[in-house]
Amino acid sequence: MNVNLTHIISILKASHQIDLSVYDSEFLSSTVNNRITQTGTASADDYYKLLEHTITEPNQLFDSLHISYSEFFRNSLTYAALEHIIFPAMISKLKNNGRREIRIWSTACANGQEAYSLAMLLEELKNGNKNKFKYRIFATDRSKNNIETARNGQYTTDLLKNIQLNRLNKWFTNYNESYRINAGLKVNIDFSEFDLLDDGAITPESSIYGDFDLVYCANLLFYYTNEVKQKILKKVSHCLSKGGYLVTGETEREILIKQNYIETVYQSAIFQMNTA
């Protein structure tokens, strides 16, 4: 049998009853080829047989499609812009227009590093003054396991490579050969399950109405077809406040630049929605 990607995907679709048409074909092909290599099968034909005759491999392949990887302060240029330009502008806006709090949505938070990184920056800008401004971070992921890990907030040393020593000492406690996020940093973060591809859900339930000052949607779009990318972008743009910001990954900048509702492009991959 001359096996191709379509044959392999058909098994996955049947075993998990999911719509694989949402994924970019190059991403699907790359994922399958990685599993062929990792399983040590000699060819696509042999891998197809493995999928047919084992219970575990379809699950492994399915899990490979849901990459849940993040880092603390991933992309230093983006976080520098947030710390020195974007967040100070938000704080000023908060005071001038009577908004009660800065509202942020981390749309694919994985194990929580992204949300905690944003919280560290905001807490440091408050500089211990609890009355300076209020903020709320809504951190979501489609994986229940990821959300549980994020809520727990415990990380091994190898996951803290981007954390400055002063931040490590301030925001973490050494715990059983790992480090745990201090409870005080969790207060303004709401972790919950949410699927960006769900047509029946617009924003996280706990956010009630959206109206976010910033949506973080990084290193996610390139997994999907153009149609699905537009669907995600439409969803997140509609829940941004006037002049709100959208953060993507560096590899996704070109996708956003082509959108007519983008007004400003900052260095790195931070965009401001058109206020017209």
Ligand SMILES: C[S@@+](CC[C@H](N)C(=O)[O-])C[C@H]1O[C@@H](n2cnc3c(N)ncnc32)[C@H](O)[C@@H]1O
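Numbering follows the first chain given and starts at 1. Just so you know, these numbers come straight off a predicted model, no measurement behind them. Between two forms, the rigid core is the largest collection of C-alphas that superpose within 1.5 Å. What changes on going to the form predicted in complex with the named molecule:
- Remark: with the core as the superposition reference, the CA shift of Thr41 between these two forms reaches 2 Å or more.
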Contents of the next structure:
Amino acid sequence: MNVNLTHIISILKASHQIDLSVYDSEFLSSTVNNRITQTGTASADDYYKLLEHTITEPNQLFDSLHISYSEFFRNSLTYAALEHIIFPAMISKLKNNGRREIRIWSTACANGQEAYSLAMLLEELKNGNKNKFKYRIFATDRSKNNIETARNGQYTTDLLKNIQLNRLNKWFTNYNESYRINAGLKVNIDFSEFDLLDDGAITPESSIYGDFDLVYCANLLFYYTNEVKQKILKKVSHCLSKGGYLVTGETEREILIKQNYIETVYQSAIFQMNTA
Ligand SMILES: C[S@@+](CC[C@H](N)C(=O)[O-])C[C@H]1O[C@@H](n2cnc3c(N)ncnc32)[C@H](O)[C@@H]1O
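In place of the form predicted on its own, output the structure of the form predicted in complex with the named molecule.
Zooming out: every chain and molecule, the one shown earlier first.
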């Protein structure tokens, strides 16, 4: 049998009942090729046999399609722009535009690193800022396990590589060879499950009406076909407030640059709704 991607995918469809038609074909094929390399199988035919005859490999392949890798302060340019330009401007405008709080949605928060990084920046900006402000971060992911890990907020040291020592001391407590996020940093973050592909769900339930100043939608668009990417972008951009910001991953900039309703800010992975 001359095995191709369709054969391999059909095994996964049968074992896990997932709709693989939403996934980008390049992403699917590179995921399968990585598994072929990692399992040391000599060819696609041999890998197909491994999938057919073991229980573990279909599970491994399924897990590889659902990467939850994340980092604190992933993409330093984005966080520098948020810390020094975008958040300070939002804070000083807050009074004038009659908004009560800064509202952020971290749409695919994985194990919470993105939401906690944003909270650290905002907490630090609170100190010494003459403009007092409130903020709320709605952090969601489609994976229940990810949300539980995020709520728990405990990380082994290898996951803390971008955290400066002063932040580590201020926001974490050392606990059994790992570090726990301090309760004070969790107060303004609301973690919940949310699937961006669910047509019945528009914004996280706890946010009630959306109206976000910033939506973080990073490092998940690459999973999906163009049609699905557009569907996600439409959903997240519709719940931005006037002049609100959309942040993607560095490698996803190109996808957004092509959209005429949104403009890149500082040549970064930060975009602003076109108000013209
Ligand atoms: C590679 S991680 C990126 C995490 C984080 N945004 C970052 O940039 O570091 C991708 C995350 O997207 C989540 N995800 C994928 N598809 C999703 C969907 N349709 N709705 C919500 N979350 C999704 C996955 O569960 C995973 O946690």
